[in-house]
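Here's a solo chain for you in structure tokens, the form predicted on its own.
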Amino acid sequence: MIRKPIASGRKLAPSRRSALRGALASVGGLALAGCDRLSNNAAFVDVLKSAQQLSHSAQRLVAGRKAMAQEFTQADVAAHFRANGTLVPADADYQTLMRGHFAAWKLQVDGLVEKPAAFTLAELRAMPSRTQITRHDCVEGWSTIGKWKGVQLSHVLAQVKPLPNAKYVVFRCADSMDDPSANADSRYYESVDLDDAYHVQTVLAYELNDQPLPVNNGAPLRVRIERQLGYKHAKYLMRLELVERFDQIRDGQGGYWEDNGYEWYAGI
């Protein structure tokens, strides 16, 4: 369904969108590069740590777990959805699920469930699907309205039923950051809470603006954190994992970039 713009009841929204913007400015010419060239920039990644400090517990405590992010009409959707982070992964496994139209991907989803599953595209797609028009918002100082359609993790969740120890969902992706033919294991991940998972707003994308999810963009399926920033939205996505802590997962902060120095919560 597309529903009609509401207010986004985030009253942190306004000045915390302000500070990361300013943390961007701090840094000049490095709000074109790309998230790994700012990662690397200290000045960068302390004044984004300084403007996400409150943004987790004082949000959830202003705006409650069910504040919604803001939605827009058809009108306000951009021409061109502008891609963030790899845009094509060359991993050798995704390159052939990519040769074949992704006929023979499927998305697992285990850890800490009864009934661990794997969805083919067609499976997801026949779920009940939900349709919003949003913006996303970058770490890198752009924005962009897309409309997506999806289905809403929730559902997902539901088929899998989480155990009780559970408390966040992992997410694994296809695509390398570094050398996918080095040993060690760069592949992009990112974690919610269930909060943010049970969200009515958390959807598995499989279309942008009306037409199936470009490679870009995450093909051929990503997930919408829509009270979050872009970093949050993996793409690419392969496995959901359900764990009761991620603190042993790679670095242990909970994602890839959050291991390079982000705050876990990215709240807007």
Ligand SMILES: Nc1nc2c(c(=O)[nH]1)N[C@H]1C(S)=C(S)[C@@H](COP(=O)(O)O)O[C@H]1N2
Contents of the next structure:
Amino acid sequence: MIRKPIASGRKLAPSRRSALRGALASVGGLALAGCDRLSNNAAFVDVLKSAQQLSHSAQRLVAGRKAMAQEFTQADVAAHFRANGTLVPADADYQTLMRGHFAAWKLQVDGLVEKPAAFTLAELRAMPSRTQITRHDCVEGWSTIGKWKGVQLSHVLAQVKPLPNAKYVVFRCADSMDDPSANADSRYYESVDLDDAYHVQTVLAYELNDQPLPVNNGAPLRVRIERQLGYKHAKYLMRLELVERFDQIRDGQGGYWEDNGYEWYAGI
Ligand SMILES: Nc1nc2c(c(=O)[nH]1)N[C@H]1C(S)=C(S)[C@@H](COP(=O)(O)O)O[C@H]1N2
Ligand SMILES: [Mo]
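Same protein, different condition: the form predicted on its own was shown, now please give the form predicted in complex with this ligand.
Everything in the complex follows now, all chains and molecules, and the chain you saw is the first one.
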């Protein structure tokens, strides 16, 4: 399901602007090769300027996977950030962590890495942080703008040192999606490739709207994958696993909703 692109009028990030400039320069170069009189022609310059009003999706084609998701201002933040999916994991191990205010919680980071590690919330909070106000788009057709604070996933990955064959990050969550007493593993999970893992706006968020991340929204830690739909933004993170392939995990599609028929790459 592809959602409608955001309307124009947004401010381009510097990296995006220079990519766009490069693209415009080559458009100009091609045209001038055919007719260099046009370079002094005001109408032609207008054509170039209008190219700056390219649709959001065309800009994305120009700038590629590094393009930034739109960031908003404090005035745009919704009074209440809607919650969806699991609201309070019923799993006994999560319930115990929650009762202890997540003091005993740790994020395990392992798989294809040189130095597997486990990080406490205090350790993650002590790392350099990024704050971003973004719009969350759920595949069900609703959106909410919220302010997130967390540590960039790239920063955490730099500490565990992914091996050359690592291609995806698998997010393992605390919440079982059906009867948590069942033996089969039905916990929520997700995965992204390294382009998204190292994206500037991919953060492991521990704050929402200047408050500790509420349980409804994934306490103590959830990931933000700002260029993709809501179901990629795994809540209740317990473990990050670096893998070369995910076709042998669960039903092999790379995520709980993917195993139920949704797209693995849910770009917006
Ligand atoms: N662990 C876990 N992560 C999850 C879900 C879930 O049920 N469990 N739901 C997904 C869906 S469909 C959406 S839209 C967002 C909702 O995040 P929110 O509750 O903060 O709005 O979380 C995503 N991540
Ligand atoms: Mo969603």
